[in-house]
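This document starts with one chain, in the form predicted on its own, laid out as structure tokens.
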Amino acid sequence: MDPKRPGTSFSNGAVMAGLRVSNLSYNFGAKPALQDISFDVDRGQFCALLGPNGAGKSTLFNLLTRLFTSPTGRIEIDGQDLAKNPRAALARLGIVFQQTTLDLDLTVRQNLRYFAALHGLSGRAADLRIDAALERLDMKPRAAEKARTLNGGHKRRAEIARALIHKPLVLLLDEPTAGLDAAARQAITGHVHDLSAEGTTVLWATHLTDEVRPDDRLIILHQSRILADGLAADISGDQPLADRFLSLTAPA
């Protein structure tokens, strides 16, 4: 098996880590944001990141994509070490953020096309890329329209479309259902589910245990730490999923 295709294992059994965090700390100031975080996601391995807000969950994010840098801990991305080579680092990494980041101005395939050109993506060969990644959630339809009139499970839909153009082997979400009704939230949810069973490494952070189902991957931070890392199922034992958080996050 190639162990630069996601998904793989090498010669021993390992799974290669699509996202690997370790002894990662951050402060504002005197606060500790992150305190000596530590966790893999196998390459195409869907992982939820559930805290409350206030958690860590979008400054572990700025983390991961480099707009915020920490002195301490290491970040790979699909092996590749952000401090060390952050061009390639990134290169690989997908990100949706919580805030929407359309220019609510241009249609969505010029959203997609301008995003392709950062890529270093032009013509026809951008243009299959945009028409793949808008078929895939189902975007097609709503491609000549322009970003502000989208509803915002749309608008979400487009980023994600967008942030598939460059192929990523790491996709990152960062509360991507925030705002949304139930019906475009699962419908959300189920599309990255489905790029994460196709082999693209997944780490979707929210607040809302609906959205993590029993066989995900499931990391929990609260107060700057991981309070539990497994699978889902495992971490909720004989409660539903929603008493297990409460109980875990509730103040002392």
The other form holds:
Amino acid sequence: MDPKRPGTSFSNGAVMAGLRVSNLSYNFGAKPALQDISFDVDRGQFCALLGPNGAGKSTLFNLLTRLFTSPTGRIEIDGQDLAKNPRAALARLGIVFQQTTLDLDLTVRQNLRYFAALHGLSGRAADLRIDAALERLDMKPRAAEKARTLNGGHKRRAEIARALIHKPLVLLLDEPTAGLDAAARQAITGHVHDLSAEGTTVLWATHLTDEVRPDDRLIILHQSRILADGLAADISGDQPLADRFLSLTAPA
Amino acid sequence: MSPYLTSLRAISQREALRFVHQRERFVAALVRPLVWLLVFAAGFRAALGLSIIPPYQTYITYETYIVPGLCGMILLFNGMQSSLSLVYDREMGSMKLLLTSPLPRWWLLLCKLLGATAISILQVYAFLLIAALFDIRMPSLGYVTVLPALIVAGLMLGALGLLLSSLIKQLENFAGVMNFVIFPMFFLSSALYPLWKMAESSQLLHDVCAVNPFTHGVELIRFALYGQFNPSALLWTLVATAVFTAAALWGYDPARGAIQRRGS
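How about the form predicted together with the partner chain, since we already have the form predicted on its own?
Entire complex below, previous chain first.
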């Protein structure tokens, strides 16, 4: 594997999956939260995970980030098995959680430094990466501001910048635009599409169809199962995605 | 610097910053034992007669007797406070940030424990300093020899806090911990009265006190304050630390899904 540009490396002539989930199930007590989920996201692909609230998106994210583990199924993060090699797999993973996880009493830079240290980065090496990540999200001018004073859109951008510090190959975002206004949503959706164009594998969970572009990969999750998986344009067919999504997930 | 030390420094710094940001917490942590020392102990001095028991070589005032117990109280309250902040972190989501770091989970939790213990110990010293200003003094060397005892006892109570945080599902349940952990642990111990006094009133209560790990933490501190080593107290405290830590790590095992049982 070419360490500098892993997004374009090949193994046995085939594109290696950036994210691979096989036969993953999870139950909360007797209630199934995920049933036999399998999908691959190619390296550098932007994959939207669309599902109504309660479809199992958050459970899937918690399993993908190893906040908890399932006895069944398998998760590979850029070729690293999350159960067998959790540390190597997590090192390749960038995560933006649904809730804001910034420490509001600290500045943006302090927050990012804390995160860098959790990934073993400190000193000048960390500062260079923090600057680059903030630059990438147009957040450099806000570095010295307390997280508490940022608006919702800027908080999110700070969190995405934070998730990029350790140069992850795979980026997971759990409803990253929740609670944001239209302009901030568009800016963030744009930023993350750019990241995938540069080679980062992206899994973007949402329940908003307007965040999905026609040439995005799309997985529709409904009632703990995968309902559709393919190119967004193919899934929506000749109707707008919003209508198609509603008819697919409508109560039978 | 190794990733382990980098993360340890960052996590401890964050604990320290959080402590500095909550000034009321620091004041409360100091005022609480001082009230006990200067009000409660003064009132009880006349009521309680203390005989000469090790490590004391002479008659002591009640104020002198309860200083080690109040050091233990600071460590106990801090252990519970860090437990509370862990539950809070979990509800606010910042716990997720910690637990998705590629460093091993046991190490990350240990960093939390070490950071919190260091802060408790600073508070104990602040308390001992103020007590000395009120003329309640220990032998000078005792202030040095007590440090290892404070570390061991602090780790034990911090580990207990860590364990409780893995068991408590929601922040609202925390009041129960106060009633069912802190108060029994504190009152059923040698912090306020020597165990032989307790035996005079009830053998059963004495036995409960004798197995309470907090008693042994307090006795470890008491002996260390007089430059003496209490091996059985150390052994008890270490065993309790090991048990609490192991149980806490089990509680945080991802296969148990303790992080978000309510999941959606």
